[in-house]
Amino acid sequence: MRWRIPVSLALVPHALALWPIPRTLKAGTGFLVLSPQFSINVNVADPPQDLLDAVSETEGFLKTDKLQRLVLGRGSSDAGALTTAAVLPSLTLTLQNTLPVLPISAEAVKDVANRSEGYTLSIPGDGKAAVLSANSTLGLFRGLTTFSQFWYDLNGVTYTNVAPVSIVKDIPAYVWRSFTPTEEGWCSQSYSRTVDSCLTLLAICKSFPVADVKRTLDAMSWVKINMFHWHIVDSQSFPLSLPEFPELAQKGAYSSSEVYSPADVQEIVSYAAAHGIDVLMEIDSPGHTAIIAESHPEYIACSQASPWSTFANEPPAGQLRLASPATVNFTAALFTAAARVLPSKYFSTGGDELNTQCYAQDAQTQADLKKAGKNLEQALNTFTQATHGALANLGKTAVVWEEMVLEHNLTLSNNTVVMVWISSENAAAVAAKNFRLVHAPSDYFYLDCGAGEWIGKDPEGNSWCDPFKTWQKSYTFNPLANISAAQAHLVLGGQQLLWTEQSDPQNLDSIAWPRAATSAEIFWTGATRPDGAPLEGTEALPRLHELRYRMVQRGVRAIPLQPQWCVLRPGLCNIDS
C-alpha cells in the first residue's frame, strides 16, 4: 500500500470521520477491516485504572457505534473490497517516558502549562498491530478518542478505507478547549438527583440530572474538549452545599432535592477528569450574588429592588457588599471552602456586570466607604485582592471576567486568567495588559443567542446577543485575530458557551450538539489543517457531519445540520452550487 499525503483533505471529505483533525496527518486509500476479535493492549506497567477503563470504552464504541459512511449507498459498493481488505488484529497502548505513570484524572488537572496532551498513532494497512504511543495516560486517551473515530460498518463488518494511517505527534494548538453550559435560568423541575451545571460562562441555576451531565462531559470528551466552566450557583439558586456555610443551600436552592451535596461534586468532578477534563468551578462575585441574602441579607447590597433594571443585568437584584470588612471575610471563607476540595488548579470568582448604582442607593456600602475613606474602585481592588489571597493561599489561579481588567483599576496578578465575553474585539485589550486570556466571544461563541428574550412583559424583545451563532459563524473565528506575535503565547485558548435560560435537560443535547465542537476543533487543530491549508467550513461540514451522526449513535441527541439528501451529496447544498 502507497502512502498518500492528501494534497488537500476537501478533495475526500467523506472519508475522514476525524473532530478535531489532527495536526499532524498521513493517510491512505486503502480498505482496513478490525477483526472480529480486536484487542486493545495496555502495554503499561500497573496500568491505572481510569486507563483501563477508558479502553474498555473504546473497545464498546468500535461495537457499538454502527456507523455507515455518509455516501450514497451509505457504504455499500465497499462491499467487494472489503472481501479482500486486510484485518486488523489490535491496537498497542505505550507510554514513551519513564516517568511514574500517572492516572489520566491526575494529568487532567494539572495546570495547563503542565498537561501532556499529544500522542502519536499508526494504523499499518497490511494488517500488522495499530500502535499508539504518548507521554501521559491522557495522551493515550486523547488518541483512543482519535482512533475510534476511524471505522464505519457495513452488514457487520467495521472497517475503515483511509489507511495506512500515521498521525506523529498531534499536540493541541491551545491548551484550554472549554464547553461551558451555564446554569443561567429558573429551576422549574424536580429530579431525584439533580445538577444545577453550567457547561461554560456566566449562569443563572438550571437543574440537571447528573446523568445529563455526565453525558455532556462524555460528548466533550469526544471533541477532545479539556475544561469544563461550572457556574455553579448564581442569583436566582445557590445549590452548592457546604459543610463550612450549610444555611447558603438550605435557603438558596430552589428546594432540598435541588442541591449539590459534596458526594454530589465530586462525583461530577471525578467523572470528568477520568474523561480528560478539568473542571473549573465559578462563584460568581461580587454581582450575581442576590441569592444570598436569603441566609445572610447582611452581606447584600439592593436585594430585590425594584424595578431591577436599574441595579442589576437580570432579576432579581443584590449584589455583595464589597465595601464591608466583614463580607470581604465571608467571601474569602467562602472561596476557601469551595476550591479546597476541587483538583483543579483554577477557581473562577466573576467580576462581571458589577452595578455601581446599587451601591450608590445602598446606605449600608456608603457608610462603609465613608469608614474606610475609600472610593468604590479602591474597595473593590482590596476585595478583589483579599478574595484572590484566599485561593493564592490554597496554590489556585484566579479565573476573572474581562471587566475586572478593561472597565476596573485592580491590582490583579499577571497569572490571572481573564475570559473575554462581550466581544471578540476586546481580546486585544486584555492581551494589551499583558494578561492570559480564554476567547469566550458572545459574537461567535454564545450558544443561546436567537431564542428571543426571556424577560416576561417584552412581545418586541430579542435575545440581547442576537442573531443565533451558527456553527458556521463559530468557525470563522481567528484566536489571533488583532493579537500580536508578541502576545500570541498569552491566548490559552478559547471556550463555547450555553446559558440556560431558556434550556433544560429536554433540550440541552441539541442546543449545544454538534455547534459546541467547533471551538474545541479551532483550538486542538490552530489555523491549518495537516495539508497546511487553513480551516475552511466547505471542507470542514463533511466531517461535522460524520461527527453528528456518531453523537447520535452514542446516545447524545445533537441536532442535524442539514436535510440527509445534502449529507450525502458534499458540496449540493452550498450557496453556489
Second form
Protein chains: 2
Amino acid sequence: MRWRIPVSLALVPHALALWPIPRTLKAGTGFLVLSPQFSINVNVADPPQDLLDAVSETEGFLKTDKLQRLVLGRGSSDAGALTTAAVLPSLTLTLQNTLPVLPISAEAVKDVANRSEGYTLSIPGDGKAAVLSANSTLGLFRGLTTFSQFWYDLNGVTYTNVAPVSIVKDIPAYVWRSFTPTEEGWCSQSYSRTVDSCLTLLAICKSFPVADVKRTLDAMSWVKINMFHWHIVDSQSFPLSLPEFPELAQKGAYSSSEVYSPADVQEIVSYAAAHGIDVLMEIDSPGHTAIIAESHPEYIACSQASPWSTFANEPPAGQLRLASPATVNFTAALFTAAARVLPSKYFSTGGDELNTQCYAQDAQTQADLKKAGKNLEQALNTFTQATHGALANLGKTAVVWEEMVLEHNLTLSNNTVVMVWISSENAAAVAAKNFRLVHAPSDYFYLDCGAGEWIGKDPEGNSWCDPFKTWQKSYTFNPLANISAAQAHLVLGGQQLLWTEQSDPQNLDSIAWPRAATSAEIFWTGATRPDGAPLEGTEALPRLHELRYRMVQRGVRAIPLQPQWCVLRPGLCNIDS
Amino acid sequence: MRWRIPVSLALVPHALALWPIPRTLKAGTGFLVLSPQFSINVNVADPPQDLLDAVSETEGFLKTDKLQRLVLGRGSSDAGALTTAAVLPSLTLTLQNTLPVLPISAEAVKDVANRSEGYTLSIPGDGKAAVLSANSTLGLFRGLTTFSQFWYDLNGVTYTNVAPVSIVKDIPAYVWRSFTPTEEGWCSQSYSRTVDSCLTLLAICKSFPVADVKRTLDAMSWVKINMFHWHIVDSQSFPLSLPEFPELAQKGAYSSSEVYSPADVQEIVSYAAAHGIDVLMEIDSPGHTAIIAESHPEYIACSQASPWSTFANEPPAGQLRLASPATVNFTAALFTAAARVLPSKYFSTGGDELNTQCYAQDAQTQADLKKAGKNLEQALNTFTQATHGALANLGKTAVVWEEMVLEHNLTLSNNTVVMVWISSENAAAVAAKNFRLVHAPSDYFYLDCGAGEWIGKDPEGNSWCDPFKTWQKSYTFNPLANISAAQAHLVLGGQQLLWTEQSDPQNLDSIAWPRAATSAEIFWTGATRPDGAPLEGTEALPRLHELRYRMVQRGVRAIPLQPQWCVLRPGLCNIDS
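Provide the structure of the form predicted in complex with another copy of the chain, given the form predicted alone shown above.
Everything in the complex follows now, all chains and molecules, and the chain you saw is the first one.
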C-alpha cells in the first residue's frame, strides 16, 4: 500500500531526530501529542512473542526517554502549541504478506540476501491512528525503532514537532551493517594492526559480562545495526566454553568466572536475534591462537617466543601448526563445535596477520611441511580447505579477513565474505577478485585508534592507527569508492570495530557511542538522504546529537560530541561559522 | 622517632601496590593477615571529626576492596602461607607534636608552604600493632591512604605479602599536586589550545553533578593529590551561582538545574578539604568570558563575533572589555564575590588566550583606550592590577596562565603562581622571570588530547594537541628540566588537566583514571624511588595496574592500561620482551 501524502509534508526538517535517516521520508511541521493512553496495536494473527516484547519495549521508551528538544529553551516555547495539538491515540502494526509469520529472531538470522528489513510508516497529524506495515516481523521491528525516535518531552507531555510523517518505504541500502565491539574473549591484540584484539573488557569480569554485551546490542538495535561480529577468542584468552573442548576455556580463560558458558552464548545470541541482530562469531585462525597452547601445546608453534614482535603483531606469540594434520583436524572440529549451535549462516575463521617467522623457526612445522611435500602457502591452503569445509558441512558461509584473499594464494569459495580492514583502499582489490566484502577499514572505522600505545616500555609510542577516528571522518566513508557499478553488488555493507586492549566495561560505551552509529547510517541510508542530497556531516550532526542524548536517557554511556552550547546552536561551532 | 628496621626489610618488591610510591620505604616478603577484628585506634586527644571519618573510610576500604593479587593464579598459591601468617590486630594513629590539633580540612587549605603532609608508618610482621604518626591530621590522612593500599583478598582473607613495612618518613617532593578535571562550569573551550574549556560534563546535568565531582575528589585523594583546580566557568556556560551576581548563572547557565549553588560549592569545598584537597577556583579573564554577555552585554567585546576563529580559540567569541573602568570594577567585584567564601589561599584569574582582534574591532574598547590614553597592554595592566588587588585584599594569592608573564608586559607580584600549559619548554622562561610555577604542560599532561576534533564541519580535523598523552609519556616528565638549582624552589609542583568539550559524566572517569595518577607520583615521590633509582615506567606499570584495579573496586571507572594477560605477567608485553 501507499500512504496518501498530505499537502503539508515537506523535506525533512534540519534536526529531525532520526538515525539512521530513512531512505524515504516526508514530514510536516505540526505538533502532535502522544496520548497518555497511547497504545500499540499488533494487527498480526498469532504474533510471535519477540514481536510483542519489542512492542512493550517501544512503549517503555515512549514513557521513559523524556528527551527535551536540543534547542535554546529546550522546547519551552512549544508549550502553547501543545495545548491545541492533535493527539495520537495509537500505532497499528500490520504485516503485508500472507506468508507464515516468523519471529523477529528467525528473520534476523536468515542469509543477508533474504532478510526483509523494510517498513512503511505513517503518522497522521490529525489525530488518526499511526500505521506501521512491513513484510516481516523484522521490518516491523525496524519501524518501531524509527517510531520511537520522534518523541520529545516537555513537562511530561510527549510530542513530536514534525507531524504528519510519511515514510513510504524505508529499506536498507546495504544488507550487512555490523559492529564489532569485538568481544574477542577478553583477550586483546593487534600491536601493529589491532585486528585481532579481543574485548579485554570481557577478560576482566567474565569477558564483557553478559549485561554489557546486551546493553551494546540494545544500542546497536537502536541504529538498525543487524550484525554483531563477536571476535570471542584471541591470543590472550579463550573465554568460550565448548562442551566438546572444555579444556580450552578451563586453561585459557583468565579465570573460571571469566568464561562464556554455552548458556551465556545462547542468551546473547537469542537476545541479539530478538533485537534484529545476527551474531557472527569469529574464532581467529591460524594466527592469534597463542592461548590454545595452555591446553594444547602440541597444536601451537612459537608459543610465547621471544621477542614477541618477531613472531606476532601483539604479545603473546603463538599460531596453530597449520601444516600438522592433527592440528587441522582439531581446528575443523573446533569450528564445528562452535558454529553448529549458532543460528547464523555465517562464521568467521579469521585469517589475519599470519606470521611466517613463527613457522620458520618451528621444527615440527618444518617437519610437517617436509613430510607433506608442501610449502607454507600450500599447507595454508589445505588448512583452509579443511576448516572452511567443516563450516560448509554445517551450511555456514565462511567470513575471513582480507589477507586470506590479498596476501595468500588460496582456493576459496567465492561465496566467502571478506572483511577489508588494513586500508579502505584494499576493497577494490578484493572486489576485483570477485569476492563479496564487508568494509571494516582501520583508516575510517577503528574505534580504538588514537588512545595511545599500550605496549610496555614505549613512552613515545602512540596507537598504531593514529589518529583517533572522529565520527566526522567515519561519516565521509564512501562504500563504493573505486568500486565499479558492475562490482557494486559485492559490497555487502560495513562495520565499525573496537579492539579492546585498553577497554573493558568501564569505557565500552564511551568509546563506541555515538561514533559507531555513523557506519550504521552510511550502510542503512546509503548515498543520499531522503531529499536527494548526499550524506554530509553538517546536516548529520544535530541528528547525531539527538541520538546521543537519547542513548544517555536509555542508559548507554554515549559521550558528548560537542559542548552543549554548540548542541543547542546548530552550526555555530562549525569551523567556518 | 625512628622505626627499628628488622633484618628482613629490603628494597621494595617489584609490584608493591603503592601509588605514589613513598619516598622512603623498606618492606619484607612476609605474609601478614589483617585480623577480622582489625581496628584503627586514634590516639589523639579530641580528634577532629574529619579524622574520625577518614578512619572509618579507611576501615571500609579494608573490608570492601577485595583486590586479588595481579599475578598468575591471582594469589591462590598464597593460601598455605596465610594459614600460618601473623595477624595484624590494629593500627594506632598518633600525632608527634604538641600544637593544637586542627582538622584535616584546616590543614589542607593552608598556604602550600605550611602544609604538613608527611607521615611515618610501621607495620610489624610479627603480630604487633601497626603505628602511623605524623605532625598533623593531614599527614595522618596521607598515611591512612598509604596503609589502605597494602591489602589483598584471597577467599575472604585480607592480607599483605610484604610484611614487615617501614616508612620512616614520607614527605611530598612538591607541595602542589593537582588535577584539573577542569570543572569549568560545563562549558568547554580551547579550540587551538584547549586550556579554557570547562567540564562540559557539568553543563549537561548541573555541570558535573556534585556526585561526580566528589567521586573525582575521592580518586584524587587516593593518590595524594592535594589541589583541585576548578575552572568553574568558561565561554559557553556560567554555572556558578553567586548571591552578589545571581544574573550570571540565571542567564548564563545551561539551565536552572545546571548550576552550582553556593551550597553546592561549599559542599564540594568541604568534601575536598576533608580529603586533604584544597580547591583552586578559576574564573578565567579577560578572555573566555563570552557567556557573561547573556546577563551583561555591556561588559563583553566581540560577543559571538563571526567567524569565531578570528576572535577566539573556541566558539563563542567574547572577552571582557578590559579597558572599561566599569568592566574592571565588575570583574574585581566578581572575583571578590567568588573568592571570599572559599578557604583557599589561592584563586585563579586565568589570563590565557587573549585575542587582540576582538578588541581591535570593538568600538567601545577603542573609545575607552583613547579616553584613558592607554594602549591595550597598558589597559591590561590596569585591569590586572585591579583584579589581582581585589584578591590581595582578601589575602589570596593570584594564579595565572603563562601568557600573563610570557606574552604580556604586566606588573605582577612575584607572589603570583604561574601555570605553564602551552609547552613544557616554557617553564624555564617563567622561572627566569622569578615566578613560582606549576607544571601543566599540554605536551605531557593534557588528558583530552587525541580524542579528535569536535569543531563542526571539519572531517579531517584532529585534536589540537594530538597525540593522546599516554601515562607512559606523562611519566617521563621531568619537573626540573631546564630549571637551574637556584630556580628549583620556584617549581611548586604540577597537574594533569582535562578539558571537557567532549566529556561529561559518561566518560569523566575513563579519561582521567588511572592516567591522572602519573603526575601525582611524579610530584609526590620526586626524582627517585625509595631504592634510589629514578622513576621509570617499567617499574611503575605493575603498581599502576594495581592502583587501577583498586580504583575499579572502589567504584571509579578507571580503564585498563593493558590486556589482563599482560597485567598478570609483568614485563612480557614490553616492546623489547
